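Have a look below at one chain only, the form predicted on its own, in structure tokens format.
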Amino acid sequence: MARMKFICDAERCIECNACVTACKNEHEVPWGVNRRRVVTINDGVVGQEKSISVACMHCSDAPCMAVCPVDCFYRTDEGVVLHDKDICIGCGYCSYACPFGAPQFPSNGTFGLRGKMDKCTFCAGGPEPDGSPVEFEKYGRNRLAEGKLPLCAEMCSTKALLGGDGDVISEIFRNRVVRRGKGSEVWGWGTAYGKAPHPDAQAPTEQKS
């Protein structure tokens, strides 16, 4: 079975925030919560500025799962890390443990009382029945159950953000690096999955007619 993963190609990201907007619109994400955000590194430094789209990476050894005192996290057969909002107590331990800042907590009331945790679901919904109104209300649309990929990746105009079968997207990225001869660094891949894809294959050759 496919192991779902994300890759963001910093050589292609143009900081348009289409992924952020698509996510918020598709899932009707609560105000103040950003399941996905775009971060710019070396902002303003000529020749060194890079942007990356950041969300939950659905880690192979997810630290959020390890520190949750009520075990509200679980992993699907596709490797997607999800959580049960009916179990979550809003303690915030996951937000301190996550290296990507993925867990978000909507603030309720004048004094900002922390509510149930919210994060990227890889468009895979939650523990409720697939496509049910209660699933959408708590977790947003379940696109994976519909045979579709995460909308953030589908809406990326430059295809910098790739989401899907880890073997497939790593091969796409590897071929890009071989063709352009630079930009082999994959932000977050090693942290999330343990080993970064390396462009060690030969460049693909064109067929002559």
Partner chain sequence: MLLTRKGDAGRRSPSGSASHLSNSLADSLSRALPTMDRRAFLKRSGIGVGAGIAAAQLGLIRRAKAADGNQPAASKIQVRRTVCTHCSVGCAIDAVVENGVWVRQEPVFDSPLNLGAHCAKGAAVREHGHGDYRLKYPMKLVNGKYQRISWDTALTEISAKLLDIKKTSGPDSVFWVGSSKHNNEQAALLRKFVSFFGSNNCDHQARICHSTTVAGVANTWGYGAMTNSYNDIQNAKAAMFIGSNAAEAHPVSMLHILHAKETGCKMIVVDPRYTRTAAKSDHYIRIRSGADIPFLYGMLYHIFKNGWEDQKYINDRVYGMDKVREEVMTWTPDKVEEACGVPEAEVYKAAETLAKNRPSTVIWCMGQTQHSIGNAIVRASCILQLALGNVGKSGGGTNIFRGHDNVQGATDVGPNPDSLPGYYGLATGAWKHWCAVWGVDYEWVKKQFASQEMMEKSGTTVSRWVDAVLEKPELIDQDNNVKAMLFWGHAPNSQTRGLDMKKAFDKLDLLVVIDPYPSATAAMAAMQVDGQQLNPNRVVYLLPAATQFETSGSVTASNRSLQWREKVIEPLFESRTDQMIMYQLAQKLGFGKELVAKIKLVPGKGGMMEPEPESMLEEINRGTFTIGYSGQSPQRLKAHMRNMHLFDVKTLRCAGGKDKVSGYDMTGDYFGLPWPCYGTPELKHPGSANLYDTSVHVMDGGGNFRANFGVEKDGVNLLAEDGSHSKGADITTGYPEFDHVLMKKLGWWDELTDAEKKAAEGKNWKTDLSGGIIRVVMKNHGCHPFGNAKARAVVWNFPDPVPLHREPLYGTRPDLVAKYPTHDDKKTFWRMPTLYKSLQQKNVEAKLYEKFPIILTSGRLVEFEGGGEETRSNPWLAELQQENFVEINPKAAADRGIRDGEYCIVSTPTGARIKVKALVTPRVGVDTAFIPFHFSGWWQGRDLKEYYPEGAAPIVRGEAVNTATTYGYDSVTMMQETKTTICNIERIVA
Given for the second form:
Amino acid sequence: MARMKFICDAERCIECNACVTACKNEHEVPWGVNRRRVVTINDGVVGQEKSISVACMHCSDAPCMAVCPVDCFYRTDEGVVLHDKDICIGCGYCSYACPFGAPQFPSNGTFGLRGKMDKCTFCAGGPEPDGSPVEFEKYGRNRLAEGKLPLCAEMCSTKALLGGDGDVISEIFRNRVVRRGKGSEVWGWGTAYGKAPHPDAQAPTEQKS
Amino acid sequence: MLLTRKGDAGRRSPSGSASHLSNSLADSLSRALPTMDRRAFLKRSGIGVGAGIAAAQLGLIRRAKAADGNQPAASKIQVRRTVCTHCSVGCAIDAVVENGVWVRQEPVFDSPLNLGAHCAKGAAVREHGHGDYRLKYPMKLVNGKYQRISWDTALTEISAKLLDIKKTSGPDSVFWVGSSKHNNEQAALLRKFVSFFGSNNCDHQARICHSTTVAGVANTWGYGAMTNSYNDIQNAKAAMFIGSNAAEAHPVSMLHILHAKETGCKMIVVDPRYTRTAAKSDHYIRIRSGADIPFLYGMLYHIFKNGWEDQKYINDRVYGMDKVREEVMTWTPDKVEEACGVPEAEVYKAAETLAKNRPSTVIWCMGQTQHSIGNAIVRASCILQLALGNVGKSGGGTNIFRGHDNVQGATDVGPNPDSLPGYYGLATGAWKHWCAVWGVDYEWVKKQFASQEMMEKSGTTVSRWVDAVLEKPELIDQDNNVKAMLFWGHAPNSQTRGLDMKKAFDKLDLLVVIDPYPSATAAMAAMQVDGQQLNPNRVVYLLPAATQFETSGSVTASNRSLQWREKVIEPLFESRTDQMIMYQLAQKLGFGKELVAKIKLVPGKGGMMEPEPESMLEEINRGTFTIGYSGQSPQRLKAHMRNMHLFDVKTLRCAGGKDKVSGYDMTGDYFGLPWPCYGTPELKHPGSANLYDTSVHVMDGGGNFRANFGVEKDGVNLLAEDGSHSKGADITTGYPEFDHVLMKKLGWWDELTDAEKKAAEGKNWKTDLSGGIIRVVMKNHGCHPFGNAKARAVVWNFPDPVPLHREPLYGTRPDLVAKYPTHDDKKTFWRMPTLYKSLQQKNVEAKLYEKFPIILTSGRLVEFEGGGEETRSNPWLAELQQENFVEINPKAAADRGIRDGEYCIVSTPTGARIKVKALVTPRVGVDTAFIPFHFSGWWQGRDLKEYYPEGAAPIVRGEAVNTATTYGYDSVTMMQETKTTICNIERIVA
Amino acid sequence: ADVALAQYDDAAKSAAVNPAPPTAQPAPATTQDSQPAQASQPLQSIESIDILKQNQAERTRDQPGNLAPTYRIIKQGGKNYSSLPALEAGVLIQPKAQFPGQPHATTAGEAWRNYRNGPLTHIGGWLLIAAALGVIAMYLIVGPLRMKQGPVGRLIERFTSFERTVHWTTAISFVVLAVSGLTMLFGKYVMMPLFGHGLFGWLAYACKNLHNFVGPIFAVAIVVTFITFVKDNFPQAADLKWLLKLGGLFNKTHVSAGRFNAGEKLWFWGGLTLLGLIVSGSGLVLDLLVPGLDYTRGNLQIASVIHIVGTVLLITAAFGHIYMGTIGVEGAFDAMATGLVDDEWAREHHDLWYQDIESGKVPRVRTAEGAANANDATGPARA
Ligand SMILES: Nc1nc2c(c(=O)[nH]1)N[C@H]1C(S)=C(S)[C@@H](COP(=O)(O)OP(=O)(O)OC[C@H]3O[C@@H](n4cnc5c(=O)[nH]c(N)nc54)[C@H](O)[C@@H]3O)O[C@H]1N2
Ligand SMILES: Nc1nc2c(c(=O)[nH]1)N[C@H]1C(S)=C(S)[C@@H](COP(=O)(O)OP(=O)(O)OC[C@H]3O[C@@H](n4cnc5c(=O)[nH]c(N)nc54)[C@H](O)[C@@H]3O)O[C@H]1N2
Ligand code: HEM
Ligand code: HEM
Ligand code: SF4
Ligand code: SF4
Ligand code: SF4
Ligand code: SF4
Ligand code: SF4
Ligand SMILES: [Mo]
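Now that the form predicted on its own has been shown, please provide the structure of the form predicted in complex with its partner chain.
Full complex below, order starting with the chain above.
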């Protein structure tokens, strides 16, 4: 079973923000909610500047999931971390917990009124039937169900952003690294947790049906 | 606790989904590695996979309610292939349309240009289908407010006013600013339109973009265009970006460039700023803005000194290198460092890298062109490549990244003040050629003009329209000032000297803006400036034009490939296509019939007739032999668009394959038939991927330098030396261009058919409407119709035949002005008096460098395009850059007590004081500041929102840097100096 | 421990995996561009290059494609450049944090998550259960404190209607907050299995919104409560004795007290004032109502931890107060319900206060309404 992952190749990312607007476009994400964003480290410092695009990393041991007071997260067979907006109470705890700042809220949070959490779905929709209108309204498109991959990665200007089956993309990335030199690093879900950037090192996630 | 919770209804069989996924994955990712044979991978299952799903959810995706009215009963999903409208990379887009509403946008992995990739702008173009902030209907400025009027009223009033101005002040009193965003057909139609109005006073963005490149490069070797392609950079072993920030301005080009880098290409970036492109380089060199020639000559110095030049190549194919060499050898490393700030070791390293890693390419863009010596800078770059023997080679060349999506095409066939489509010039012969193509009487056209003299005199330029309005009438080289301005797809905040421009706006009699987003011009015209006089008789009209997604037509990417855009949606709101507006306005002006004499009309919006794009392209094909726009018939282009997967990503060539729809065999074609694609479509010239490549047969897109400047100069041979001919040519020496005389002399005349002979008699290859001369020369004899000559390192018809460094008019270095002063003033230059030395001297004497000690440069942000009105109206983009800013070095900021994120004032010698946020960053050096130019809607700290037509103000507004930019124009093309001026930055003390 | 650092600190990694120092690799003539003359140089410089101190430019020069220095910066969790004006848009990974008792710093989000889901829920949960059991035990073992003598029928206005309103506003909002807050904290474990996802989700949503709006009411209410009752809550000499004898609760001896006894004062100062302020302050932060504060995740995590600790302690203490105010002390609830107490009740529980009333130092009734009520209540009894 494919385990979906993202890798952002900082040697290629040029901070062009295509991934960001592709996501907005595909899912009609409102102003203020950024399922994906691009960050530049050492901006303007000669030889040291690197940009990285980040969204939800669909963590194997997802802190958001663990902390949600209403337990509205779930994980698909493909390892995508999704949540149920019908149950979400907009408490913001997932955003406190998430290392990457992935969870987003449509409103400013005064009086705790954040609205329902929204985050990158790996273009996999939500709990409603695949491709249904309700699903689109709440979570955006379900590209995975259509046999497509995340649009952010598909449209990435330099193919810095790789999204898809962890085995495949790490292979692609490894090839690049080999060509470039030695010991490259990878911006992946392992970064925050210190696990190998190689998804099969992960125990498969529990599945209940 | 973790559950896989998913409604059973929506559950697919896991194995099914996995195979879909892995197919799609393998396919899309294989494209990420252009070296792999991606075509061998499983075909992407395509949009069809999702069609069922898409159909189910369409009800709610329909955001653009405007189209609800005319929906067919059953929902219909169509995929229309179009091309991004935001830059010259030419990324293809599949637009998914349901019931006339653009519901979705998919990447086109098959495109050899972009392999599905986009930048922020391209990934957000679907917003055009929403058009929330567009002008929705025609409007007129009444008592300082824009009021809705009908199309008919608008066209009637505008045409009456135009005819009145024409009658009282002459046709030259109207200035038409066309657009690099028009497709080729519209651009060519506008040039014809202006001609029939009786004037050459038309221009478009190319003037303020690559005019210096076009002039400088064309005068060096023939055609003023990118020699190779983005894709071909994959073959380069070294690449130097000098004055190009491709990562922001041509982001998808980086797909090819980074791939090249990963396979060993050494990447050098020479720029005053450490840009996102520089961040990807192996070697970054910080240069003082405006000092490219000292740097390039510094490199050439080492090249000559170490004997790295390609002696044989220079001997065979270059004229005048010895003269350049003399100048170069005066640029000793210390002088170079003094002038451009780069130490010898760095210059040496760059020279060595390019010399020892051939083929190496040089890439430039606005950093070189937008200077008062832009023409000389670009020629210095050409000379560098000629010295290294890199031109005419795959992996080499001068990769000049063009600007707008169709600036190349609009330059080639559009509204230029000094030429007719295809650079035909304004001489009688050229007029006659085009009149024949257009199917109109030459004498009739002549009558439209003030005189034959005016008919053959270049018009003024978009960079100087302000002066054409304001300058004393006796000082300008036409009868009257310009009194009417039509902005037909061009923003105001892209031209310099905003303060003067506002005066010009207020002095006009008529201002018409035809644009989907005319609002920046609208607001600038409507706003009131204290104490400034306003012409009480001025009238202002705004007409909503359709975007390129609401019409079809061809668009020329930077690499000269033409792509055909299908119409995605019907024109939104009350907007109309540009060709419809041109036709309707022409009818009102009395030359409607002539405008479409040879063009088919088809029903367009609301059943009204409009010229058919296919038919317009065929007209271009019929006339544009010079630069080979004759072979790209709509049928061929459409076949290419349908079969993108057949074209190789590295070579752009089709190995073989037939279009299923038309049966057209694309074998051997280069994608998009990059011009020159010579002769008639029937000749089946494949287009030219890399220009001047003698290792390739002309019928395979090979070539050599053009014989455009005579056969000898002062006794020196200008034609190529023996043996340096294109592969398989019957003539193995240099030769001049072909005309009927040469054909006869060579005994090739009889190879023409009788019909061809008839058409070709007395003509040359450019004016022979049968294309017969070209056919015989190329197909039968493997020769190049434009001859085979040397490139010119010395362009004797330019002010500085050998490119010379000259300091900008506004600079911070009086010591260098003393050594490298600018040109002498010009009395009439493109109809305008133009200042150089007198102004430069005045500035030095006034010690402006003390009051304005920081070099101000400007340029692009990846999210916005041009004047920015379109992109700042797109929420998906606007959110990413919400305020204009000035990049200022931490030290310069600290000296002024300015902190990151604070507003500050940038002041320039024009008296402008613009308010922008400080972005304190080491991207710029201490002596330099940078402001993106995409903002407008603030005027020296004041938000102009109230002056915008209601509902048409973009989401993000900000201060336009061009409110503050200064005087300064290129000495050949009138390019405005936007890359080097001076400023001071002040902290705002409350 | 710090697996993360070890993983991304390639120095450690390569040292472990690969005994040869990484920079020594170019020595063999495998790479085309390694020039023989320089071959020995890297070896020399090894001692001097502290690989951990290399910046990205230096690292790229030595090991192209190695981004360890960049990842070190990322893992520091600082603010980097992002064109989005959103707060923390430039933070790729949250910085590290370590809450009291945690063995080492981890990514703040994780630290917080572990703290909340770990000690705070566990200890907090047990504490609350213990408090509840304590109260039950009190009831079963000690039982309610009844008045030793019957009422005399003369009434004192102990709490004016204003005082009662203030108290009950505080009390009711507290209960609402406690119930709704606890639903958020423990509902997932306790209620969700009972109600199922959908219903619990709905309930939690209601609770959360209730909590977020009632919180500020509570915050205001405690301030007013404080002002209202502070003057009688200053410590007195008798309080110490009261405390030493534990209010005589267990040995049923008499202990002197003023209007409020030391236990009540403890509740006043410790519960209402200290914990109330802590809970309200952190609550207002969590509600994003405090102006001028950067609502970073880090700040909210801290506020959350403080809030949870404060609320758990406050609820624990409140068990005591509520017990005493309802069934623990006979007549107490009436005092807060009607405002009136019998002379005998006052004498038994708050003798010092009663003396003051008798001596006229403190008026028997303070409001017209109180006077009327007192008369209403006493009138018939007398007659
Ligand atoms: N996102 C986006 N993309 C665009 C456009 C857009 O508006 N937005 N516009 C399109 C158009 S019209 C064009 S023409 C191209 C322009 O594309 P570019 O020319 O690449 O973009 P610019 O930012 O104008 O300028 C390039 C660089 O020149 C540098 N520079 C300034 N002065 C000098 C100098 O004197 N010498 C040298 N060597 N460098 C200098 C600037 O620092 C800047 O980094 O982009 C096209 N693509
Ligand atoms: N300071 C400074 N100034 C600069 C530059 C710089 O680097 N620094 N760069 C210069 C360069 S290179 C350029 S090219 C210019 C660019 O500047 P402009 O070309 O003036 O800017 P754009 O916003 O691209 O203008 C295109 C206009 O066409 C409209 N449009 C789009 N599609 C259509 C259509 O189909 N029909 C019609 N009728 N209109 C349409 C858009 O709404 C927009 O208003 O700016 C120049 N100015
Ligand atoms: C007696 C007082 C209070 C108690 C017992 C209490 C209890 C709680 C509890 C148990 C939580 C859940 C924590 C978690 O699940 O991690 C919580 C959360 C919260 N409390 Fe309180 N609280 C009290 C007062 C307040 C006050 C006065 C405010 C605001 C002024 C406030 C605002 C909040 C907020 C904003 C949250 C976060 C919940 C969310 O937004 O979903 N609380 N409280
Ligand atoms: C449902 C819950 C509550 C009940 C039943 C209750 C009951 C009472 C009663 C009966 C009294 C009067 C005691 C006396 O006469 O000496 C009292 C006093 C008081 N209560 Fe409560 N109470 C509750 C909740 C609260 C809360 C949540 C607070 C504050 C956080 C609070 C603060 C006070 C204060 C300040 C006094 C006055 C005693 C003093 O100032 O020391 N009460 N309460
Ligand atoms: S990245 Fe954040 S939101 Fe996504 S799974 Fe991990 S913790 Fe949850
Ligand atoms: S905001 Fe929603 S998803 Fe996030 S923790 Fe709260 S309830 Fe769960
Ligand atoms: S995977 Fe889909 S939802 Fe996630 S960031 Fe990319 S486009 Fe957005
Ligand atoms: S699209 Fe690709 S290159 Fe552009 S910012 Fe996103 S990840 Fe980086
Ligand atoms: S703006 Fe240029 S690079 Fe970006 S998507 Fe459009 S064509 Fe491609
Ligand atoms: Mo441009």
